[in-house]
Amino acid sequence: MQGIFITLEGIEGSGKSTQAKLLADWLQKRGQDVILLREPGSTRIGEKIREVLLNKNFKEMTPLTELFLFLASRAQLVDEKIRPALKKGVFVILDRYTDSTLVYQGFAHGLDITTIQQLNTIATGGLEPDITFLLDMDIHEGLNKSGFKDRIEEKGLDFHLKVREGYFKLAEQYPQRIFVVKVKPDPQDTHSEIVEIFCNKFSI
């Protein structure tokens, strides 16, 4: 049995990690094998790349350098963990994936979208999520929650507005895969909506 590949996307501070954990717990209680991963990271190499990408001391990093570092981490993660897990029937829940690269380095930073899509395909071998939950909330609220702790969070309001707009464009382009979920004050309410969408799509 092939596993299901689930990704969570959204602006900074939207609660992706919290919702990923809640969904993993819900699936495990129903007898599913689940692996919870994050981008960049979740491999020995990926975590080292993450340290570089988020380091506030590297303010001179160009968008193209960012792009290749994210792709390198992703290529390692797909080959080392995601594909093997899916082949074993494991449900993979991933905090950020290719959509993040399209909106952050593409829509927000202005790199060519077609080129990013081609590079994403190379890095992942064409592996796409079965379903993506796009968590949406007010930009100011999200940035305040995130606390501007890393280099990417510090990029400024205009940048993050472009990120949010980019996500909406992707949701319009891929309505069968990307489901927009408005973040509720209570994380359990957000979780309930995610579960409802998931059950409707996969009959679990």
Ligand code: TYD
Contents of the next structure:
Amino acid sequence: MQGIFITLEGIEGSGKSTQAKLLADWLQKRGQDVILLREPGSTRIGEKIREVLLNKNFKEMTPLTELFLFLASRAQLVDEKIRPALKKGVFVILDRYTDSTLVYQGFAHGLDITTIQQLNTIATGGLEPDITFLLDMDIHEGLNKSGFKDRIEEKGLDFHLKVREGYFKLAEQYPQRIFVVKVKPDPQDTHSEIVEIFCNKFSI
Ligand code: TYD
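Form predicted alone done, so how does the form predicted together with the ligand look?
The next block holds the full complex; its first chain is the one shown before.
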């Protein structure tokens, strides 16, 4: 049996990694094999690419360079980890995927959306998530939480507002796949909503 491919998306500081971990624990308790991954990174090569992408010193990095680095990390991850895991029936939980590129490099940076879609398809061989949780919260709250710690978080409020709007557009476009979850003060409450949506969609 093929595994389920789950992605988490959202602005900085929306608590994706906490929710990814809670969902992984919940699935594991039900006897499911789970692998937890993040983008960029999660392979030896991808983690090196991540260091370059998030390095605050590389102020000269152009949006196009950024795009290709994210795609390179993704191509490696899909082939090396995601496809083999899904084939073995393992559930894959991935913190950020193709939607991040569409909103950050596309909607926020202004690169052409159709081109990004084509490049995403090339990088992933067309592999799409079975379900995506979009964790939504106020921009100021999110950025304050994450503390402006890397090159992308430093891009300013306007950029991150566009990111959030971009996510809403995608959610409207793919209502069967993308579920918007409002981040609650208690992460357990957010987790409960995610589990409920998951169970409804997959009848688990
Ligand atoms: P990370 O520290 O993992 O941030 P977060 O915890 O918010 O996920 O850094 C990843 C950064 O890279 C984040 O600012 C979003 C950005 N990003 C893109 O711009 N495009 C992409 O395709 C991906 C995967 C991430």
